[in-house]
Amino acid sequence: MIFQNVVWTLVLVGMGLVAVGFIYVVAQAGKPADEVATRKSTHTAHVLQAWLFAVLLVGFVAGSWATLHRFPIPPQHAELGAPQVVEVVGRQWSWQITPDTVQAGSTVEFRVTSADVNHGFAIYAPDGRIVAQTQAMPGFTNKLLYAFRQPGTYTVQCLEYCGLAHAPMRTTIQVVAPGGK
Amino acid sequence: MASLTLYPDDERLAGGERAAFNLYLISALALFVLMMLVGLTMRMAQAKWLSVPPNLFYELLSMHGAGMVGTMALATTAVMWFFLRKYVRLHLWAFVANYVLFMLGAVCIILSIFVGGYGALWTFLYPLPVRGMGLWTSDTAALFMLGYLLIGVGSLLFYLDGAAGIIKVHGNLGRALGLPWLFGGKIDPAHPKAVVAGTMVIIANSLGILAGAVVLVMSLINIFYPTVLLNALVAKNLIYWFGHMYINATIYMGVIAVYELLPRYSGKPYPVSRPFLWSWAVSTLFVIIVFPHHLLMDFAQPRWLAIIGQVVSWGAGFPVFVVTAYGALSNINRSGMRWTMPSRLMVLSVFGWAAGIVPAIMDGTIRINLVMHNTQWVPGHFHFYLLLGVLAMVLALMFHEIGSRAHAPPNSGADKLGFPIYLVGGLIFVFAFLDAGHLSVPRRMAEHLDAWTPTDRLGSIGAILVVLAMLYFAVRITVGLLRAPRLGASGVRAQDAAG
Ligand code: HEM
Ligand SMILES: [Cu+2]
């Protein structure tokens, strides 16, 4: 299951719900209500509003917990102890990645920095989807953990605008089967 | 029900006011059309239907970003001024000074881009402006920043004048926001929403502009004394604090038009309520502290800031969904509203805002940001609420105003055609961006891979429709604004308009 497809589905559902609300009301807007109906619908509107608030609140609390209780960004000031470490330096306009071959199946710690301006270190899977990213920033080293599941040729693409040759600022990482070289 | 008069007398524009307002609106329309053509050029270059060399592409991107954000600020400032002046005393000189400083700043920006070759985008992210690699010089970058400073000073002048006017009437900004009524007390039903929203914008955006001024001055010092280095992370925080607030302030200025005008077209009153005051109080806080969601991929950032970025992004949905969108919908529900250009555009604008923040909130989630950050998902969501949201608010007031001069809400055959073209074109355009983000297409790239061109082409087609509709709107509104001002008593009442 591709993560982006899950997000896309959620967003389409969310926007669809908003759209349904608007279409429903717009369809009704031209039909004036009499006094009694207005009073009744004002009451219903308040009840519905409270429900909307409550439902969103539950979603807010549950969603925040689900997405944050295991914090998605590794601690930056601790030893991460990953079995593989890769040093990454971005500069206008190339990547220096050592080593540029890693093994699938175990975690890789990318230590990402920049020699000049801000760059974005994004890893694209062979199918063209982003699997992880972090910023490459001058004066800082960002540590990104990622475990490749499939061997193959992954693309590193700069994802923070850095001047003229930002778009072609890409290179590859080889991911080999566990134990292979 | 005086408040439901469609064209009340206290909104009529006299001599100098009318000239200034026309100047704002007509300049904004011209700039919107020009910037859209710039945008279309970029989209068609990505689609490989046009060939644009990368240095020019990034100049155009810098122009489009700075130009659109600036123009939106200019236009929504006119919206805020138009309504706020009914409730507090605003000085025309401050309104005009803002215009003059804006135009001076715009000249600096245009010169720096098209003469100096500046291409470090509207976000001037340190240290890129001083590392143009031969394409532009540091002096060019300084000229660009000077342009921002001039525009910022203009905004601050306008806000200071507004703050003084509000304080004179309401005592202090907290009372103007309605804070004393949050936990009880009888809310004054005549407390103007324009004052609540205006106060929020004045507080939040003044802070944002000050943050911008600090980082601009720091960057200028670095330009002229290159040995003084800045902390790149601090600079980034300040830039996004400023940038986020500045562009979001346009929504909060623009929405005043909806609060003021919607009840006149629906014929149903739309007074302040406790949820409304709560929503503006929390929005004031949220808009000030939500900016760390732009730095979720800066792992060096303290963890608590990233958490604030996510949690506040999610929280920011409540005021929009539960209060603004819901309130607008209950206001028009079964109201017997007749559809004319202002009413159509207002409903579209609230939809654009509410629907557009769904993908924005998603992107504010750290886990999702790990794969969506800096993809075209981002222009997807912000074009959604800027193009279909804020611009529609601005257009609604413009159409309303030309209606007031013609004594009836505009609703010609051509209008009825222009609106769906704008709507459909806009939806195609933004969904093409969102789908591209879903497919991991990066944003801000002059050269796209062949695999990415299908969404680029779809987006270009949508953009062409938007440009056509906007061109028509711009001509139609300009002609309407230049007509003689209406005379005599305000004849048309809400009931006539509502039918
Ligand atoms: C027909 C209408 C429009 C078209 C065709 C258009 C096109 C574009 C394109 C192609 C980009 C670059 C996308 C990328 O990063 O790959 C862009 C970015 C942007 N647009 Fe638009 N746009 C339009 C309307 C607007 C409006 C109404 C606004 C609002 C105020 C706006 C504000 C921006 C901003 C702030 C950026 C970001 C610039 C940056 O990345 O530095 N655009 N637009
Ligand atoms: Cu780059």
Contents of the next structure:
Amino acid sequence: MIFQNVVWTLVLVGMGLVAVGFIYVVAQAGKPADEVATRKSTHTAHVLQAWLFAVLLVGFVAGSWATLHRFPIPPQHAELGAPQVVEVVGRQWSWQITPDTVQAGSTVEFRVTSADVNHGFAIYAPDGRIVAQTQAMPGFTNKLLYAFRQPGTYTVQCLEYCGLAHAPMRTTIQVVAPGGK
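Next, give the form predicted alone, keeping in mind that what was shown is the form predicted in complex with its partner chain.
Shown next is a single chain and nothing more.
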């Protein structure tokens, strides 16, 4: 079963339980209650709230870990040891990329910063799909690791509105076969 189907099943079951809870409350609304029954139902409600909170908290933590533990965020304040390093500076409205040619098949460390405002640094494959992205921020260098699999011309585009000429803020990176120039 695909992950999306599991999530939908859990959501539908949860919605069903909430609906059953509402139906129960509505059914009990017209019945008179004595003091003992009121205390008992209040205690039961507090216990259910505590359990629901615990289940939601554990579910949130487990879900966050399951979806983010493989997320490729390299350490930002350490040497990454990539065989290729590319310095990237975004400025209104251009990219300065040095060098602009890299080799396919080995990891490239992009050191991305901005000279003026925030920019969204995105690399698009020759087929138009986005393959990597990070933020270019003034006064901070974000490190991005990516290994190009195929040679070709990759497009770099700004993903964050940075002023009037934001749309044409793009350039290219040439990815050559290993050993090529």
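Given the structure is predicted, the values throughout are model-derived calculations rather than measurements. Residue numbers count along the first chain shown, from 1. Rigid core here is just the name for the largest C-alpha set that superposes within 1.5 Å across the two forms.
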> On a core-based superposition, does residue 139 travel 2 Å or more at its Cα between these two forms?
Replying inline: no
